[in-house]
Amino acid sequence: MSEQVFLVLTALAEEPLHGYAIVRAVDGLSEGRTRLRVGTLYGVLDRLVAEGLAERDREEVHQGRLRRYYRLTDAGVRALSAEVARLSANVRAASSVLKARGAL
């Protein structure tokens, strides 16, 4: 799973959002390191949806804009789940093989 859409599915575990937030949430939760483009974050969402992991939760017109929302499924739960998991292994693995150096 790349970081971007570790990060979106991330961004859409606590509750549904619009594109723009989830932009917003994406940066805040990579501290800046990760800036999604309109671009690449709707090319995302296009996959999660094909592949169930997120889907289309309601519409809304702001400011004469339209607005559509996404939210988590329950299998995109799982698969962020699983990518937790997965990762804190792997940061378990290299912690225990730095601090064995006398690197941490």
Given for the second form:
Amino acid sequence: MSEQVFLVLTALAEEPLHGYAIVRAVDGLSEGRTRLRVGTLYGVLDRLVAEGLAERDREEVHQGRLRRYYRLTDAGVRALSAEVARLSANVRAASSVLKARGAL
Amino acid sequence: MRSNLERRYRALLRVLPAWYRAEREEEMVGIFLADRTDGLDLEHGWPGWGETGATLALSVRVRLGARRAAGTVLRAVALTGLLGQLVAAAQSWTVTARVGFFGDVQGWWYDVAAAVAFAALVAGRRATGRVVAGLLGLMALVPAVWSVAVGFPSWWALVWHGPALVTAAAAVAGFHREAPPVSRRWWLVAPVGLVAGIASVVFTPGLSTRTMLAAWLIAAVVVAVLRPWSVREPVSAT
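Output block for the form predicted in complex with its partner chain, input the form predicted alone:
In what comes next, the whole complex appears, and the chain from above leads the way.
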């Protein structure tokens, strides 16, 4: 799972979000390290919807512009949980190696 | 009233298929303009290289995705072309064995690259398949450019090396990370092609030079029959 996909899933895990809110949330979650371009965002969303990890929630019109909300599916929650477990295990392994080396 | 920046961004979005724009354009424009409220920027600003690159990448992804006709056609063209190269290789090896001349080293590398690329793509090792297919394309491009440079008829260079170039380009573009797995039936087609290649040389000498042109023709027919440019698919079908 790429970092972008991971961050979008994480952003959607809290509540359904529209595209611009996802971009802002990813920026906040990554502390500014990952900035989603609009083309990238929709590439990720298309992929998540195709894989059944996210789906459309609702549409709203805000200041004359369409806002389409997306939410995580149960499969998306499971995929994110599995990725968190995998990354956590990697972090634990790396931490123990660095501690043994005295670098942490 | 639309600003110049909005007009420029909408012009950029025209690289996306019309059916995709009908579904997503307003949403995308809204996000793009959300942070760009400065009057000077709205008058003179441009989408920027990063946004342009991401939009072009999205365009390619949308057109060549797992369930898109253009992507399906591209992958069929790549596998058909590589299979044609395998048949040509079988013919070449048979002729070599019969004549006893092993001097065409470039041809051997060409055949090996086609066989490896084909096997890698069918086995699901896309990265390997794309890299080797890319090398195959380079092996075709260099002599093609050389032929043109030395004054050899360019149409002949195109006819001779064009199928390999198209095959390589289709493999590199079509077998991206999100491409669906290749049907295992291709494993069955390959030995049939090899046997047919050997038999064609044994029973019909002289046919080998036409094999890649035949593969090229088959690939063109596949594209003409499926007509990917005429497909209208909703975003929700992704």
